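Below, in structure tokens: the form predicted alone, a single chain.
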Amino acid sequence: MQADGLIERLPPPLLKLIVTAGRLADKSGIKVYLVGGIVRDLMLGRPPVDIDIMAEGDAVRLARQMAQEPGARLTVHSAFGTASIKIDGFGIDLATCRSEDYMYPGALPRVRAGGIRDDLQRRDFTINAMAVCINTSNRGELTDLFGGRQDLAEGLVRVLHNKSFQDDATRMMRAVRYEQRLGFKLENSTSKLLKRSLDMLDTISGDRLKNEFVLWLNESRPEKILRRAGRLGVLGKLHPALKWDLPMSTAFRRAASGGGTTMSRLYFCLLVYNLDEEELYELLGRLNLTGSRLDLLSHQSLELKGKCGELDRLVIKRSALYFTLREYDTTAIEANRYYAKAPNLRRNLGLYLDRLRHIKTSLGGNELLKLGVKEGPKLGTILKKLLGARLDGAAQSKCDEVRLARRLAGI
């Protein structure tokens, strides 16, 4: 079967390198293929993201030959027999075709060298289990063993066999991610298999769950994935206290429109916002995130949540607002801002994030020393009072600060 014109949809630098790969493979007498996500995305007319080449032969040797092209940068992963090439901002991963089997549910697979049919049979979903030959004589020839092309046309995410989720339960998390990213639906039997196999998520290590969870948060619309995962029961298997509800949906919508620092971190803080300390501790442990940056930010978010009552005021001194919030990372403050129901609280948190945290004094420590302020705790106290005066409008210029500093220092 031919996938007419598919390869020609690649950007010119990639197309050139792919044609080169086919020519080099011809000389070595091996077959090479574009596989998986790149085939899916090209068929859908989406820009290429993950570019995988599988070789029925020595992939590393082929990669070394391809990397002779101008502008190509090669990285070899000798321990895994794989290689990566970067060119014009694109990345290509090369590996030797292989087959896999699982000793027990949740185990990492045992790997053996194989052909392209073996390699496609180990894939997760039909839409990711297609290959397009890039050898010169067979360029554009499609290998589609499981009806992936038809499922793409019908907008379905379908597993390859009934034990797919038992072999690797992280496929449940990937199923939801692909379904929502592509605007597809879980094929009916796949949906039933997923719901029957939820307990298999307990067989997966924390690191592997974390990796898939972070991929959720890095999607452009993670709230769609989380909502769907909640309805399917996948979210609850990560921790029973994780639930998608209307306030969470509102917070995610505000975050998406308002932006923030690192969005994936902000989304995590929003997701765990309604957990208590024990539930958060359990979830962080389950995802092997204890001691991580997400651990710190989510705990800060919950700690600040407990202080929000004192910030929910129509009138509040700007200096008081500033000195309450400056100990917290902006991500934790943003999470509370987007969750806040009270208009006064939301306004005050926004005031700090948008304006107050950027305000600085004109005088620094060196300038105070030159004015005659002695080193010691008093210098720090004066600096804090100068900043408070700036925030509250009591000092609006450097001259105002100098006068205030002299008065505070008694000079």
The other form holds:
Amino acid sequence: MQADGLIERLPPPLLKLIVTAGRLADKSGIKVYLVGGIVRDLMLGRPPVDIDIMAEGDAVRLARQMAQEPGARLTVHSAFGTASIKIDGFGIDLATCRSEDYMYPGALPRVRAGGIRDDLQRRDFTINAMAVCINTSNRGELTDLFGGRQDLAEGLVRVLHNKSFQDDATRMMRAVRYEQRLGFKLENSTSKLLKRSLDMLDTISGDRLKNEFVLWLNESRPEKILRRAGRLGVLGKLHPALKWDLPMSTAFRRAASGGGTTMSRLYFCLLVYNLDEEELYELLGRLNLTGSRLDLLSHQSLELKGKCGELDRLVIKRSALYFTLREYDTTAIEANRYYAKAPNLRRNLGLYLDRLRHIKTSLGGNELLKLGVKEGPKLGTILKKLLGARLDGAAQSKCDEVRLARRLAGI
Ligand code: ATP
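For comparison with the form predicted alone, provide the form predicted in complex with ligand ATP.
Following is the full complex, with the preceding chain placed first.
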């Protein structure tokens, strides 16, 4: 089967390198293919991100030859027999075709060298299991053993065989991710297999779950994935207390339009916002996130949630608001802002995030020393009071600050 014009959809610098790779492979007498996500995305007309190349032969040798091209930068991962090339902002990963089998559910696969057919058989979904040959004489020849092209046309995510989720339960998380990203549907029997295989998620290590979880959060619409994962029971398998509900949906919608400092971290805080301390502790442990940045931020977010009652006031001194919230990372405050139902609370958190946290005094420590303030704890106290006066409008200029600093220092 031919996939005419597919490779030609690559941006020019990539296309040039791929054509070169085909020529080099011809000379070495090996077959080389584009595989997986790049074939899927080219067929869908989506912009290419990274490229995977599989060689029925020595992939590292081929990569070394390709890297002679101008602008190409090579990294060899000797331990894995793989290589990566960076060119023009794109990444190309090269590996040798392999076959895999699983000793037991959730185990990492046993890997052996193989041909392109073996390589496609170990993959997750039909839409990710196609290969396009790039050798000069066979360029554009499509290997589609499982009807991936048809499934792409029909918008279906389908596993390759009935044991797929048992072999690797992270595929359930991947299935939901592709389904929601591409606006597809889980094919009927795949959906049934998934629901029947949920317990297999227990066989997956924390690190692997974490990786897939982070991929969810880095998608452009993670709320769609989380909602769907909630309905399918995948979310509840990660922790029984994780539920997708209307307030969460509202918070995600607000966050998506309001933005945040680091969106994936904010989404994590929103997702765990309704867990109690113990549930959060268990979830972080399960995802091997204990001690991570997400651990810190989600704990801060819950701690601040406990203080929100104090901040839900029509009239609040700006300095008091500032010094309470200064203790928290912006992401933890954003999470509380997007969940806040009370208008005063929402306004106060927004006031801090949008304005107060950017306010600075004109005088710094050095200026205070020049004014004659002695070094020591008092200097810190004066700086804090100057900032408070700035926030509350009691000092509006550098002159005001100088006057206030002198008065506070008694000079
Ligand atoms: P994207 O990066 O757009 O999410 P991708 O298809 O490039 O999609 P990767 O995670 O980079 O995804 O994986 C590359 C390919 O490796 C996939 O297309 C798929 O064929 C295969 N693959 C990845 N993870 C698994 C898995 N758990 N089981 C089977 N095959 C997998």
